[in-house]
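This document starts with one chain, in the form predicted on its own, laid out as structure tokens.
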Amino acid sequence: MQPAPELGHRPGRTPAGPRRPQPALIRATHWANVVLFVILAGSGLRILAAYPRLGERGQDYGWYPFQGASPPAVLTLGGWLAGARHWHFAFAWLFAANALVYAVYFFASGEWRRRLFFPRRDARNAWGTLLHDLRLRRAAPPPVGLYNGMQRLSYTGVLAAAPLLVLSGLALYKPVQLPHLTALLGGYDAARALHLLVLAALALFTVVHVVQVALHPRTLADMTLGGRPRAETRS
């Protein structure tokens, strides 16, 4: 049985030659992002601990269930508010630079074709993978190209959420100098809530990602070593 072609494949095209499943720049930015995200999350939680409430003073957000609850100290980084701010703002620029390098390569190289979630190609595969991971289906559906549908769905969700993390972070960093951005996000307090929600979403993704890696350990080796070269077609 022939594997399903990836998006962008056109029958009759000449194979473009062997290519590693995970290009070197994708791997480098991925692991750099892991380190940077841990530093930003830890320092961000330390900043939150200085005032562990959302909303203006005396006007707590009713929907936020953790008013006044500080994050566990073991998850924080920076020691105190000023120290955490130094860590957070310094490494935020590195995070943005790393994301920019990744984004330029992602679209210029055409990697988006085989990594983003496209419902027509991936929805059925994602549902089958979910049933398999929940032990409701015996056989896992075969991956379509580089990833299975659930991996692509998670991957695309992270890429969609990451710009919100950067924009809300800028609104918090320079609310006076960037008033239009702050207003667009609903104000300083709303930007702070959004920043925290995106962090929570990315933390949840990390948990799911680790579970998926445990279920498909070959992906860890591919993301570290690049995997074995294989012939792929160019659209």
Contents of the next structure:
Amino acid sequence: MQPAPELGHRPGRTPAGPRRPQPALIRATHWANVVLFVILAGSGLRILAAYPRLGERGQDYGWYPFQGASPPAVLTLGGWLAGARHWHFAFAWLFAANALVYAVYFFASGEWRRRLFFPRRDARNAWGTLLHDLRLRRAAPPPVGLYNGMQRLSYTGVLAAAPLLVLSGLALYKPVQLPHLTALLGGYDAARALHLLVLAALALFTVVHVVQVALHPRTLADMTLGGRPRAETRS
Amino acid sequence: MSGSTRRRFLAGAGLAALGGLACDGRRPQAGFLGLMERANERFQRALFDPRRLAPELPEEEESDPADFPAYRIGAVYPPPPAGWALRVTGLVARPLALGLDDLRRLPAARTRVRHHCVEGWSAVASWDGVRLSEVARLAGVDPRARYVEFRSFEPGYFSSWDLESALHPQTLLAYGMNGAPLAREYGAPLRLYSAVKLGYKMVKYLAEVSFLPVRTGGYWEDQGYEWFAGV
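With the form predicted on its own in hand, show me what the form predicted in complex with the partner chain looks like.
And the full complex, kicking off with our chain again.
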């Protein structure tokens, strides 16, 4: 059954008919992002290894638990500091460009409506899904359209965190030429801590994400091949 | 061209094209990484504003001197040669030789800014010296000069800069640090200090400043570290 056209429907902004779960541009930018994220995380960790501390000289961040511990070599890319910096600053542009293509499509196509977390639609569902995933509730709430509430919450969190990665990276690259950005983030050393914190958060997300995909293999097929168009119930 | 020659030619061209796309951390200034370094240099030059000053910090922000790292490239911190004087050469109307007393008689400048090391640490010290722009004015730099090369009396240790960064008001020929004469570990008798470059561009144990029409490399740059390295 097709959803009834909404009032104020604008062609091109609100796809009316059944849609594929994962449109081609979402799939392309998603898989490009996997490659770019691995390159940037690996080269970034190699850069961190050159001075594996947070805080300026002599003033370590109290809350950082790995002060002085180098990231495991197997997670790093670039071989040495200069090599890793070249990798990082070459692919950072591609990462940002890919994110920009995604963001433009995300909003222009209307995809944001079925992907972003809206508390009124998704909060209860997210809570129910979390209780189910933690084995505290037997029945999983059914997805609302494309995703369940917990998926929307975590994907929206990733979309909110990713710009922080770019902004803190720019502040580290140009702390003197971009003084307002650097000050806004709390200074050079705070930007460095934030850059690493966001990486850690996204890495944690990735682990949970991969586990969930392994439990629900159809999502992998959808993200690769697009999936069959299907009308989504609204609530 | 015979078939096998053509095949060899095509294979060679294909390999060359792949080489141009390659990312090799051991040769980071070749291939795709080098291409992107040149694009990044254009970005950095466009972003660089010769009038923008890095924030001057209050004395309380100075790092404990014991926490400010000292690096050397050789086995020892090199002692200055007898009769040391800084030579100012290249595309200048008046080549100069400036001893420490000559430099101290020039208008003094002090800068206390955050120091950004390529390794990721930052620290703060105050630096006393002469603006390089002041020395450039004394020497009468020719408009054809676009680059500045800084040479050390430590053999093989040098760097080259874009003229705009070298003439920035917070780029000094420093003879003092934290209110005291510059110590050997930090580049005595004279070193380069700047708010607008990464630390490895700041040559210590200065012997010569040359204004040049073309850029040269540098000790760290020739090993693969980025040439522009602005902050």
